[in-house]
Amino acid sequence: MSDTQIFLITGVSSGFGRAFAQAALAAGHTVVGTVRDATARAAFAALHPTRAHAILLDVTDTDAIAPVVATVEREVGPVAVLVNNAGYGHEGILEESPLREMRRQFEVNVFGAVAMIQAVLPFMRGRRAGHIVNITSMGGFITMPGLAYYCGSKFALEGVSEVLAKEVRDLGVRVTAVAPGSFRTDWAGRSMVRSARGIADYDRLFDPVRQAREEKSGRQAGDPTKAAQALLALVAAEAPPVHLLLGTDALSLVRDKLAALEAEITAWEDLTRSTDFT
């Protein structure tokens, strides 16, 4: 990657779209970041005088993104690295939890993010360079009660981030699904959003849960701060991974998960196998 490029991330009030842009902006690259109201673009572009650009854009209206971004490589410039960060987590038992939320999770965690990436890669393809950063989670590998649609829809975008990458490799565009395990977000806050609980017989499992992850909020391990810089040497990478977890939580419990389900084909190997013409 040459010294300054042009970024084009989305979800950038708060969180890690907040931190990926103000990183990228004190190395010296130039920032398009998508927010959702006046208010919030008026405080990105008060980020740098030039090099902070703002636009309105809900990740959702699928029609828009298209435009939006013809509008940016138009006026600003050619997008190097796309950053597909909105995004948000649902919390909810699945048999409480109603679909209109499953799908409301998918159109902003996975449908919006293709969209981005539809938008962008005809501009990537043609000049035979771009990095493509979709920000996934943990819970795209592991996953643990009362996250179903999140974990669904993280499973979802790791799995189409590594399709993306075979498809695109021989043209000049890269993809890295990158997971953040626990970090020192709002997603476990305000950013959250939880179905009602109303069935006892979950109740032992899932209320420690949630008072648990509560609990944890503000006070997770993962400094967004390092995550942000972590991204920057991700992009200046010359061969970089289609996949990387990002925290010591994360390692643990994806290691973990692999060694488990290793186990598990191992342990069906024999019925696995029967099934084969013989």
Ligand code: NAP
Contents of the next structure:
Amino acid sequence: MSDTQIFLITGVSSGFGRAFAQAALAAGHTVVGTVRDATARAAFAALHPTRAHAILLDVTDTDAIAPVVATVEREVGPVAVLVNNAGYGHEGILEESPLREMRRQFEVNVFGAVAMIQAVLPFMRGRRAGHIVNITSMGGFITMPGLAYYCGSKFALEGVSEVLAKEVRDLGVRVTAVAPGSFRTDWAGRSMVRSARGIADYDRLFDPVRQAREEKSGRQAGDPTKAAQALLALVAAEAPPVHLLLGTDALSLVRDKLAALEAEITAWEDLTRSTDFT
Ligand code: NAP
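Mind giving me the form predicted in complex with the named molecule, seeing as the form predicted on its own was just shown?
Full complex below, order starting with the chain above.
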């Protein structure tokens, strides 16, 4: 593998995507970053005179994705690393949140990522080389009230990633689902979509959760620039993992969940075992 590579990163206008791109550029790589407006496009292209390429793409425009990737391969070069980073969080009590918000959440966080994967795979498979990194979330393992659509989408992307890793392992393509904890990005600020409240029965449970998230935005423990260094270490690894957590909060919350899940499975083991033909 050459020392410098071409990274294709979705959603480089802020947060993780921007930090990943800056770290990759600083390490000498070439970065093609997707953005959604002309201002973000100019800001990204200004990061490096020759190695920062910005392209306009909304990942829900799935028909546009394959032609965009083909153009990148032709005009910039072979994509070695795809980072499916573009995404956002929907927050709302399930009973109160319109189904269209769930569809939108999955269109961006799941279908957009899968369409990107389908577009790069023919090239990566042909070269028997490449690394697909899907930015999921600790919310792809653990859950909390008010994040049903978001966690659902990230559980989905975790599952998709794990299956894909098994399908392409022998074809030279590596797949990692990277699950960050809470990081200081625009996720809980400008990017979050919040459904309106209306059912008083949920006030006691949910109001403190929403308030705490609003207050914590901008003060999360996770540093995106350190996540970007972790991404570079991940793609440089001989044998990268299929799942990678980022952040101490993700580590402890996921470990707690795994222990609780194991305890629950054990507590109900007899009933579980009772259903096979004897
Ligand atoms: P962010 O600062 O809000 O960045 C989100 C990026 O995704 C922006 O560049 C945004 O572009 C882009 N994006 C959103 N919808 C898009 C669409 N339909 N098509 C193309 N691009 C789109 O938040 P972030 O935290 O860096 O989020 C990046 C990823 O990390 C997301 O998948 C998020 O779920 C995940 N994540 C974040 C955290 C956290 O605590 N921050 C934790 C776990 C996982 P615009 O500027 O055009 O909106």
